[in-house]
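The data below hold one chain only, encoded as structure tokens and taken in the form predicted alone.
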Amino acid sequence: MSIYRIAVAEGDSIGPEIVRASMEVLNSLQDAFLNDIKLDFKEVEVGWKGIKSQGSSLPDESVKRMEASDGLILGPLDVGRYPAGDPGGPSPSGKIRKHFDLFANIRPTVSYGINKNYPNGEVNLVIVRENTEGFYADRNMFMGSGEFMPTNDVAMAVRVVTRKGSQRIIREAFKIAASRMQHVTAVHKANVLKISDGLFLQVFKEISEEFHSFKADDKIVDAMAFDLLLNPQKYDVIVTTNMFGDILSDEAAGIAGSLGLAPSLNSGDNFAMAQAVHGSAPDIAGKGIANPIAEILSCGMLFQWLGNRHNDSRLLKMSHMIDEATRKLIIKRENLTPDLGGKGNTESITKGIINKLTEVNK
């Protein structure tokens, strides 16, 4: 029997609700269909739990447990709301990405007809976002913050774009495109940021020459923000720097119809973290109506990554079953949460996906 050790951090606000829903799906899948695999889940404290018990939103003990694991499932966090002086702040997830060198943030967008402007199955794209540098001040410096004030009236930020960081995220994008439509679009602002985005675009053009059969093009970020809404069907894999990818992927979630349909995987060479794109939604915490789909699909992406890394077809099957069961539920509009126009709740979606697992296993 193969054993995979997965650290689980429930996070804040709706985090425990949607992570526990994900655990129900994973445990049901393991018990019913994958008896030759053991998923060993170990809880770790990240967020308010860590602050209350250990004085940090990212305790050292939690990081050690992650290091002893094959991957991490992370619930949404109340980023920006932790107390001043928190050692894990301002973004524990950002520190996890930096610590484990999770350079790739993979964010797929699929339309299921929830947004009436995009018919069922019409949009299917992936945004591949560099995850460890760029404008994000909490992770782009070796020591200290990349954001600072030289005087009381001037605030400045350092943007970091490296050749190595550009090379590996662009290669990841072409790797993903190889199993899709073999089309990669680089998004940048090299017309203004001539040096930093100029480097990113230069590396993209160099690497694209290695993939002669692929379609490779580029687009300025503001033009992409416009065209992504009007013509999302034109795109397959979009690769870009950290902040641009963060913004565009939220826009793409609107095309799908809800941030509750937006999964993501943070991956590196030796570790990966499942984490839904959306935030912690404290306004609906405890009401039982949080949409768990993005977190569940993120878990599916984690097991696809593990299956590829360990050459384990059983994990790949597990990922496929999660994706197909969720797709069937959404398309049939069964028991969906209010953000998707339904009258269901967290529990009804979770049970619905578990029921669909039997159908997709036939």
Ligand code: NAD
Second form
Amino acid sequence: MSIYRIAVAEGDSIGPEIVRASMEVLNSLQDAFLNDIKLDFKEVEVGWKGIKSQGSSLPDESVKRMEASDGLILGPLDVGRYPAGDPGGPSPSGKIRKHFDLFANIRPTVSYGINKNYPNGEVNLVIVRENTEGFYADRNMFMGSGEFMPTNDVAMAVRVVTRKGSQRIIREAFKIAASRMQHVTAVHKANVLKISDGLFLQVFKEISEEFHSFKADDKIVDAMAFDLLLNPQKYDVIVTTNMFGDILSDEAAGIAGSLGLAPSLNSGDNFAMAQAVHGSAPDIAGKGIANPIAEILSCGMLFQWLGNRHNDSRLLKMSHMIDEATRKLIIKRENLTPDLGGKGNTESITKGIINKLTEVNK
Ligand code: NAD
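Coords for the form predicted together with the ligand, given the form predicted alone:
What follows is the whole complex; the chain from before opens it.
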């Protein structure tokens, strides 16, 4: 019997609804198909739960529990509404990414034919976003913040691009492309940010020489924002710095048709965190209509990462079953949530995916 310890933080607003839905899918997978694996889920407090019980959106005790786990499932956080001075910092997710050195934020986009503006085939691409440096003031400094005000009227932000950070994210992109269409596109603004994005692009060119059988090209970020909208089917794996990746992946989610379809994994060498791309959606919290697909697929990505790390084909199969069951449900348009144009709810999607697991158990 193999035991995998997974920390689970439900997050805020729709977080508990979609994380509980994900747990239902994972528990039924384990009960029905994986009786030689034990998934040991342990709840940790992050977000409003932590603020209310321990005065921090990321209590130390929660971080210790995460450290004792193989991975983390994190619900979306209502970061925009946390009290000023919260010791969890401006973003607990950012702090977790920094603490565990989760340098790769992997954000796949699959359209499943939902967005009728893209009738010519499925959009299927992955954005690989550098996650620990760039413009993100909460994680790009050893001490202090990358954002500061020398005077009352001047605000400044420091952007960090390092050779090491560029190398590891670009290698990760080629690794992901190896099991896909073997095409990697680097996105940058090296025509203006000649030194910082110049370094990123130079490293991309050096590493792409190691992968000569792959197609490797690059695009300036503004041209990419335009082309992604018009020709998303052209792309396979896109690798870029932190903020460009953050923005382009939301654009890609729009192309797919809903933020509720956009999963993500934050991974490092020793730890990974599953977290949907979207926020805590307070406008629909408590209505039972939140789409749980992005969170469920993010959990599938975590099990794929764990399967590769521990060389455990049962976890890889589990991840594949989650992907396939979800795909079948979406393609048949069965009881989908309103964001996908359906009349269903969180529960109907969850039950639908669980029912499809038997069909995809090959
Ligand atoms: P949001 O992503 O929460 O919502 C944007 C829109 O998409 C809303 O109309 C919402 O209803 C819809 N939506 C999002 N997820 C959905 C789902 N699963 N199913 C159906 N519809 C969904 O962005 P926002 O409104 O700008 O932010 C709300 C809060 O989330 C803010 O406090 C923000 O700071 C925070 N936030 C957190 C994260 C994170 O934890 N990773 C990411 C982004 C925003």
